[in-house]
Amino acid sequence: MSIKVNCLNPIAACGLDMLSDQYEITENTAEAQAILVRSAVMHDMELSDNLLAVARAGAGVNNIPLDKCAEKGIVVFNTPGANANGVKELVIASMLLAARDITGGIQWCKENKDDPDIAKSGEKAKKAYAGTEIKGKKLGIIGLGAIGVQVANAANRLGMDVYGCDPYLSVEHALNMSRDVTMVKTNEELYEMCDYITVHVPLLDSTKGMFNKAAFDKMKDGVVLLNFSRDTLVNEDDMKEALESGKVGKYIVDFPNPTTVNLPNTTVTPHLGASTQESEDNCAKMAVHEIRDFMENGNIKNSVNYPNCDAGVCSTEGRITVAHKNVPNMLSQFTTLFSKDGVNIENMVNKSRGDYAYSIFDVCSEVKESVIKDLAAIDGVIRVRVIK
């Protein structure tokens, strides 16, 4: 029986080509065991009992009802880092555009294209578009995940003095970051010293509106702020005042809305950060790999609503996975049922995340259907799957 996959948005062919003959693309979301999505909004969707997993080909998951999925045992994945290089390159390009009025110069040439003496006129006009170099300037990076670390390393190689702040910096990202990047403990330290500030954090209750009047007041006069994360990280009324007063010299934002497109001294792009062919291909391939590993092995990697839990490829007689509430006495109830059935557990992995947990059991003999039903009947169990 094939595993049915629905694509709510067009997914790069190089990713879909990774699906084996075991999978079938379906247009019917109600029969799909897995959904691949990019920007389609799922909050009002009816989530079928058949649905086991959703993979977002990208990093942001605000278009997916994470809690609702978790309650039904639907694991939601994203693809962190797959689009990091595309975003990094646009951030670097935007800093250069902010430092030198390149777009203004291009526009001047277009407006004066019929001037036979444009070369001579240009020599006089160019001082209006003069700027500064970024070498030697101080760049502050808030959030040193996959994108932030790449921006830090690239800016460092361009001769900038780079400062970073991330209380949740992972070992992996720390090892990948240039030793020349200076870490600080608070955003306020960055505000006080940096000429450029770029933000790479998710939208959470704690980060919404984090750039407001109180933050701007602590920044250097004329600071350049780059926002390729989410527009709602910025209090736009406060940003307007900061731009009009010159406190913020320029604002570069990748999210057009009726406010941002009318802000002074602001460059707005139409969410181009990850819109490269390479980024879309990388996201599609990572999303499909996550779906396959989950469907075929029961493993979870890069989930945003369940814990990462990896038991590798099953080499025993069978594998059972259980999505359940993170409450006491769950594991003992599971093992008791296996024991009563005379089933030996060869390997067990259990991880938790907030209110939810996930367990993988590799067993040495076939598990009776009655035991599976008894597992599913335990209070707090959300979903039981027989992988093998």
The other form holds:
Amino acid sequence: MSIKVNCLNPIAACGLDMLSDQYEITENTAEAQAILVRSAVMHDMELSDNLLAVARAGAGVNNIPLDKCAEKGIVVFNTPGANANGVKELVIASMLLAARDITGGIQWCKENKDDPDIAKSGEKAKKAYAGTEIKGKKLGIIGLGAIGVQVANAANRLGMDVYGCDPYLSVEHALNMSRDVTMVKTNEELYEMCDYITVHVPLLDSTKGMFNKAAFDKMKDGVVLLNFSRDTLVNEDDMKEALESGKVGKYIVDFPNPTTVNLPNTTVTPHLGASTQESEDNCAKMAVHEIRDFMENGNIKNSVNYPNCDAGVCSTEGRITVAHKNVPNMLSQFTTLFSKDGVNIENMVNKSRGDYAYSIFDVCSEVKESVIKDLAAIDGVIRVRVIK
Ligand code: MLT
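Let's see the other form, the form predicted in complex with D-malate, since the form predicted on its own is already up.
Once more the chain from above appears, this time first in line as the rest of the complex follows.
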């Protein structure tokens, strides 16, 4: 039987082409085993019992009910890094546009296009659009995931003095980051010294509204703030006040809403950060790869609500996966059931993340339907899958 995939948003063809004949695209969300999504909001969606996985072609997952999915054993993936270059390029371009009045200068030329003496009058007019250079200016980066690190390295190569803050910096990202980036321990340290501050953190209860009056008060006068993460990281009432008083010199935000589009000294773009063809292609390919590895091998990579758990391709007689609660005594109950039925476990991986855990068992003989039923009936087991 084919595996049904539903796309809640258009997904780049080069990604969908990676689905083998085993898969079928369906318009019917309720019958899908996997969902591919970009920005469609899933919070009020009915999650059918058929659904095993959701892959978000992008980084932010605030449009997906992660806990509700985890409770139902639905593994949610994102595609970290796949669109990082697209966002990085727009952050750098926006910083340059904030430093130099390039758009003002272009506008002046348009308005004066009929002036036969435009070359001469331009020489006089240009001082109004001159601006400053970014070389030597201090850039603070809050959040050094795939995007933050790429911004850090690019800004460093442009001669900026780069400072980063990320209490959760991974080894992988640390290794990819230029050694010229100075790490600080708190956001406050960045606020005090940076001319430009860019934020690259996910929207969580703990980050919502983190840019508020208290934060602005600690920043340098005239600071330029760049937000390519999510609009609600910023308290927009406080931002309005800070812009009006000049405390924040400029606000660059990639999220238009009725408030941001009316803020003074603000440049708003319509969520363009990762909307290049290259980024969309990369995200679609990574999302489909994750779905295939999960559906065909039971492996989890880049999940945001379950632990990563990888046992490679199954080379034994069978593979069983179990999504379960992260509570004591689960593994011993699983292995007892296998051993009672004479099933030898060749390889086993068990990982946990917060309240949830995931186990993969590679076994040497077929596992009877009754054992699968008994596994599923254990208190704390959320979902059992027979992969092979
Ligand atoms: C992301 O979360 O990856 C970016 O904001 C782009 C997007 O939402 O597609």
